[in-house]
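One chain is shown next in structure tokens, namely the form predicted on its own.
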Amino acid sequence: MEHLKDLFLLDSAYTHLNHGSFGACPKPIFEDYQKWQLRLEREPVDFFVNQGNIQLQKSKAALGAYIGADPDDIVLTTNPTYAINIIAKSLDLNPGDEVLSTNHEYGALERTWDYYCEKSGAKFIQQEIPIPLKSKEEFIEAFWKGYSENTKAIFISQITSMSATIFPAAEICKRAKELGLLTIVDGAHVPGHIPLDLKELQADIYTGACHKWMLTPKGCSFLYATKEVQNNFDPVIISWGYKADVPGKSLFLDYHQLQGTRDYSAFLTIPAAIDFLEKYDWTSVSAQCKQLILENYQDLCDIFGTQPVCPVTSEFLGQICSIPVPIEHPNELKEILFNRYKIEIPVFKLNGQVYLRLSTQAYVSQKDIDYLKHALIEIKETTNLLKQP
């Protein structure tokens, strides 16, 4: 994959091992982004009134084909947090109702659900999923222990941000459907990372980021909702789509897609991003990146005498993994890695345990991971930062 590094705009002075946070946009896709920005600035009125909307529909059509969804069931958003705010704000929750989730969810979305559940008197149930996770069956059993007669909806990540684990979202959605529950899935890390077919997954609501593993510029994500539920949600921002002069195909599209003046050039790069992934056979590239995770995860844990958070198999792992680290203050390790070794990698605390999360993308090689190992061993041997295992 070494030849693919030059396709990215990343500063070569640093070792970039944090693709999962914000992604990295290759040069050809970024050039397409700039093309749309320039077109907007040259003729803003025509762009917003006519041409931009035409191109927006083309982007949604390309995305729909890529993720197995009807384009009319998709609205493009800046990020998954915005998308879930649309849902949580209008979900018909009453005092005593429960939204069942896990204790592995993304922090911004935990806060979103906490906020709206507190306002309605409902409860956000973060069911404990034990680490290390031993099997899919263990996960499913642990998750449904949080179910009660008050459960109204489930909210679950398909790939978790912090524990970096693939959860059995399809099995959870299937069981939730049988129980008559609304299913809401956070797939921020999924598109371009592992196969996604929303028709097959059968979630009622799904959000994903295109600017992570699909490689678009920042601020390009989507919200999907089935036709049965999509008109139940108020717009976060009241704008021209409310009581539209020329109504569109659904309130879902009118309410959440028309929001006045904003630069949505990033949305228009989706076709170019998909073309890029096809041109460079990104399925094979991704497979090589996943293999790096499988080959190095245990070794990284061994440095600290810890264990992987899940079985080291493709059932649970993609292009990211989280290594438990025996320290108290994650920022100290992060700053040493960044300032002394010029390694960009996140270190954070989840449920009382500190983790270091490695992401592999086309610009990451075994040499880069070996350099990370060297840095971690050196820090362990020369500082008092790490507790003895």
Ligand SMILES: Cc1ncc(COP(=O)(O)O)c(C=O)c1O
Given for the second form:
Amino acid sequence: MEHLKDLFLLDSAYTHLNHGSFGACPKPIFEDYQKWQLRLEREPVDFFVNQGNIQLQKSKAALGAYIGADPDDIVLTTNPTYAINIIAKSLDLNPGDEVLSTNHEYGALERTWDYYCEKSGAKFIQQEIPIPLKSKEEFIEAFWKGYSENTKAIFISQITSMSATIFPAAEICKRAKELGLLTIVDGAHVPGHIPLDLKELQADIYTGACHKWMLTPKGCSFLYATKEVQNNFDPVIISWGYKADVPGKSLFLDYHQLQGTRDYSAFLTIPAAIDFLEKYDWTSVSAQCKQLILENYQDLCDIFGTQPVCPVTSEFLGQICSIPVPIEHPNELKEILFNRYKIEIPVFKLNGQVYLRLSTQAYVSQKDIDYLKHALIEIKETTNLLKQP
Ligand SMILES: Cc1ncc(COP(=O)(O)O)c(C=O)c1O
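Alt. form predicted in complex with the named molecule, vs. the form predicted on its own above:
Complete assembly follows, chain above in first position.
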């Protein structure tokens, strides 16, 4: 994979081990992005009225084929939080209703659900999923303990942000459907990372980011909703799509896609990103990155005498893993790693435990992970920061 490193724009002064937060865009895809921006500036009227829309359809068609969805069931959004806000804002929640979720969800979306549940008198139930997680069955059992006759919808991550674990979204959706619940899945980390076929998954609502593992520039994500539910959601921004002069195929598309002036060049890079992933055989690149996680996760935990958050298998792990670290304050360790070792890696607290999250991507080698290990051992031996195991 070493030869692929040069394709990325990342500053080589740093060891970048945080693909998970904002992704990283390779040069050919970034050039495609700039090409769209230039076209827009050269002929803004034609772009917004004609060309941009034609390209947007092509982008959605390419994305639809990639994730197993009808392009008419997809709207492109800047980020997954925007997408879930569309849903949470107009979900028909009444006092006493419950949205069942876990205590591993992404912070911005916990806040979204907290806000809208509080507003309507509903409850956001963050069911505890114990760490270390031992099996899929254990997850499923723990999750459904949070179910009650008041549960109206479920919201779970397919790959969690902080615990960096693959959750059994398909099994949860299947059971939820049998119970008549609305199923909402946060797949921010999924596209380009693990296989995704929305026809198979059968979530009613799904969001994913293209700017993480699909490698587009920032600000390219999507909201998918099945035809049965997609027209139930108000636009977050009331614009030209409300009572549209020339109504499109659905309210879903009009409400969430038709807006005035905005630079959606990032949306148009999806076909170039998919071509890039195919050209460089990213399935094989991704498999090598996943192997790096499987080979290093336990060793990294051993430095601190802690345990992986889940079984070290491909059922639970992709290209990210979170290492529990026995410290109180995440920032000090993050700053030492960044300032002294020039390692960019997130350190954060989840449910009272501090974690360090490693991401692997084509530009990360075993040498980089060895350097991280060296830095962590040195910090442990030369500072009071890390408690001895
Ligand atoms: C699980 C998960 N959901 C959603 C998001 C979306 O992030 P945002 O909308 O803040 O860009 C992220 C980003 O890291 C994430 O990890």
